[in-house]
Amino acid sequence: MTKTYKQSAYEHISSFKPKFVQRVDNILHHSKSLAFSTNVTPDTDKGTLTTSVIYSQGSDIYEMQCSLPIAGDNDKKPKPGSEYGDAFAKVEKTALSPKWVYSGETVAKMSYLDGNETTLLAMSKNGSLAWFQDGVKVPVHIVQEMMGPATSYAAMHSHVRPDSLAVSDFSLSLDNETIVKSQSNGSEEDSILKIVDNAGKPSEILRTIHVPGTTVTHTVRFFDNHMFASCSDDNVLRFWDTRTNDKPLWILSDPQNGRMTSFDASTVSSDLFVAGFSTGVLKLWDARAVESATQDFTNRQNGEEPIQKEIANFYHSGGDSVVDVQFSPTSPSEILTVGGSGNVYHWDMEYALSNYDPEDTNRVPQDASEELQTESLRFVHRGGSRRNPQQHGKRNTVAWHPVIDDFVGTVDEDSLVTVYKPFTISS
């Protein structure tokens, strides 16, 4: 099936600045991250659908319900609009106290885990893990990070390291069962990865590996149950695999596009990654060519590096730095990247894959050309007319919701959440 989008036009939008119980002071100098829980309850007589955003504040994380609509009859089908909706009718008069605090540390990443023990997992700023469950406010395991004085200045504010990149990220292998973490060891040394234990020994550390030659790795992201990727600021992607030793399978370097700070891989097929520069240049590429390329030694009987080709390049207008790039959860060709400017652009890759053959190893990148732009670039949202003009973009407070398709939460430095669902067309 095929989507056709309208550009500029939302099938729903609707936003809200939550008013919390305890006064915030200095809202802005706070930092915030988005995520959505996967719990989702249809409604026929009101012809909604109820899910919940969690929104987290410095050390506190909040959860607010929202409810979209949903095509009923033939009266009640979707139309193009760009009024307002009340998506947070039921709790945008309402005071909200956090469901849960991560006391003495600032939550840069949040997943919903949906598990039967546990409810939630954040990472603070300096790389710490803290699981979260449904009636206990405070962390039921916690993964603790020592990080002085000296990595606020040196991780942080370093001319080796570039002050926009995250010091740590986290991923969840497909089944859940297992954790790869990255932080910096707060000097100018190896940056490193562990693996945590999230099924029988949740927090357990099973192992750590140390990236050579890298003093942040900013980005991991699994690719399936076992093999992940690791994205550094030597802009490496380093491949592994959690049951061998502690050298990549593989490694794929790409200097030319300006730094890569952003990578994802799909979840859906697990053969696609996408990575982002701060040229606003995006590149998809097929993981199976990647590991094909290196394993072909042509080039390195002539003291060459291997030739790892992307299926095709993309772009952000006006130079629009990536800052992130997310992978849908429900389709496996659509992409979402938030650029510099805080604009969130959607793409569907299907017009670059029905022209990508994986078996002719002769082939050429496809270019950012108009044609391939407009095939791909579906829809753009600024943010609407409540938006502060002045916001810049920021990983991990842009959000696909994990069930509900092409519907997307955000919020801003001002604390305004915003939750929307493009205008489609199938056919």
The other form holds:
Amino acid sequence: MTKTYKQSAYEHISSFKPKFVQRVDNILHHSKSLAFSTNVTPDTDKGTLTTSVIYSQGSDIYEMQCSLPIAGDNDKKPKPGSEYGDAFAKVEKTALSPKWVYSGETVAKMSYLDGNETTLLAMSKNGSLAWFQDGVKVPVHIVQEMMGPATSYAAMHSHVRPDSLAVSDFSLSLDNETIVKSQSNGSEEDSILKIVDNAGKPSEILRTIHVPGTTVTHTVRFFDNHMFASCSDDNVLRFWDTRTNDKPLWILSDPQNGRMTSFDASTVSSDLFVAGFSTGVLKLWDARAVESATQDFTNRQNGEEPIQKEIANFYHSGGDSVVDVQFSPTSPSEILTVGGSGNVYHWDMEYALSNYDPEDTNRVPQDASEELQTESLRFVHRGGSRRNPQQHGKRNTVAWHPVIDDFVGTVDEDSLVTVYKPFTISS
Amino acid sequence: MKPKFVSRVDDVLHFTKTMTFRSEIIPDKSKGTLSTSLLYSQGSDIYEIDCALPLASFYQTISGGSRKDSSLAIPSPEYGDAFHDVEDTKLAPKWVYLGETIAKMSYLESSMDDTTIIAMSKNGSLAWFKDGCKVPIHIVQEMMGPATRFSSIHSHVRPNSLAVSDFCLSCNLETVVKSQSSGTEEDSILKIIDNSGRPGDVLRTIHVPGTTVTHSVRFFDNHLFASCSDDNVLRFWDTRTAEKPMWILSDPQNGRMTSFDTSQVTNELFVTGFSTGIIKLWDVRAVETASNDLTHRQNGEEPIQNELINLYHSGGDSVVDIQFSPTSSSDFLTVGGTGNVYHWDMEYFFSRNDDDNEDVTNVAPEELQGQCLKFFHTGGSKRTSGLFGKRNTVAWHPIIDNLVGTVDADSLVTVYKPFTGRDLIQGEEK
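Compare with the form predicted alone: the form predicted together with its partner chain:
Entire complex below, previous chain first.
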């Protein structure tokens, strides 16, 4: 099934600015991040589907109900809606009080855990992790990272570049049993990965791996239950297995397109991954091909670098840098990217993948041609007139819904929460 | 049954034999039988043997007393004809691991990548087989021979005691851990091997210092496993941690620790068997807590790790193999050095002791022994007295409750399901 999108038409869009019980002095000062819960409750009487948005602001985490019309059912065809919907009608009037609080920390990323005793995993700006449970406002487990003027992390508190060093990330394995987190080690030229248990003894640190020669490892992502990759500021992707020694399995170095700023692995196919660059370039790769290229010495007997070719190249028009990239959790070929401008780009890689033959070792990467670009870029969410031009795109402010197809949530700097579903025509 | 073979076998006693079950079962209502198959290895050949059991043996346990009238098992003194269909046919090997002697097999149910079984050879090599392909599709080859540094294994001094290896699969079947001697004295190795993305990929090699042979490795869940070495120490590891055990359990007092198994049903219980015939049941949580509890040992004493229960083989029959039931959390079987198979049921013990009351001394050892030893399989008159029990020659069926298969040194394959008085009592109560 191919999907065609009409530019900037939404099947559904709703947004609102939450009100809070506590006084918030200046909402612009707090960092915000967004995630969805996996709970979906259909209500056939009203024709709505209810889910919830998890929204963090500073150290507070809020859960907000949102209900959207069930479309695409029966013979009711989805229509492009020109007006803003009322998904947040229920919570719009009420003042919200935080469901969970991670005192003294600024939440930078959240991940919803289904099924387990713990409901939510949150990471703070300094790399600490906290596990939350329904009905308990404070964390039930934590992995605390010491950062302050007296610790070895003092460099992060320098006024020279506090934000660029305090970059951390985490990822859960597909079975949710293992967590990998990355953080700067405070000193220059050393960043660390920690493997943390999430099954038998949650929050137990199993192993610490040093990534030499890198100051910041900004992204880690799992491919399956064991294999993961880390993306550092030396523009090198390192591939690891949680069970191996402290050495990467293989690496992928790509220094030519500016800083590698973002990276994501597909959880649906477990082979595909994308990397985004500060120049706006976006590359799609096949992990199997990258791995076999590292072992192929046919054309490089003299110690040359391996020839690791991507599947295809894309770009953000106008050189809009790529600050975040996320595979759809429900489709193997759909990706969204967040530009430095705050725009959200929706891509469908089906066209590129249909021209890709993993067996062909002599293939040429598909260049960012006009045709490839129009076939693949399906939708751009600009936030309309509500978004001011000073807006900057940030990581972890855009999230796919884990269950509902094509449903995306974003949060802006001024606390405006938007959920939308692009309008598609199935041809 | 003694299987017949297509290929000529010069002396069946010379070959090492092992067996395991496949987990597929096909009930046939019209004949009233349940078909399953067992895998039998002899030297480098692996055979699949079909066997059909009377249906009652399965459904009675599932449906309890609901079919009380007909299905209540009556102790049958006669040998059944489970192998009736294959008794007269000559068997051809289904898989062959050329040049190796198979020492252990493990069935992979409906796994990824279509592999059906993993077999380990005597020198520690692993081979993956799949249905329809006679040779291995992946192998992890260990070099052993006069020219390698493993040549000490081929020495005539003690070839068998060094060539001991074992492997175990994690609960989700994605990781394999195997143990082997590294050839030199005082060093044995564990290898962590992938079984999901790239089967056969050796991910990590861990040295176990101070041990010559690590004879058993077992997983508790997807990550936690323990290795049992000839220094009578159990070491607990996580596949994801660095090369140091998380905690250890040392038990030097009851002779050599010869066997070890973990419960796949509870993930917490494990048993150890000793050359003196002693069997100990442990709780892994309690062992771990004790290793972190420094209350009574401020001066660097060893941790006080107490077992839950102590049992023994009568007559000092050494414990050569021990296996938890894959279907019940309280049943396990042990194989004695005489070849006898002992069935144990811990239910009596568990019903008397909950987690809060770990004091077991209030039960007389004889009473406990009597209540827990449920069944005793001696192989009857068919077994010669010169036989010795061996590892991996006895297997539980992974699905059918209480069905056990054994293979003797003279290639006699036996499957049985014990009839215990307790079943009868429970049946009458209903």
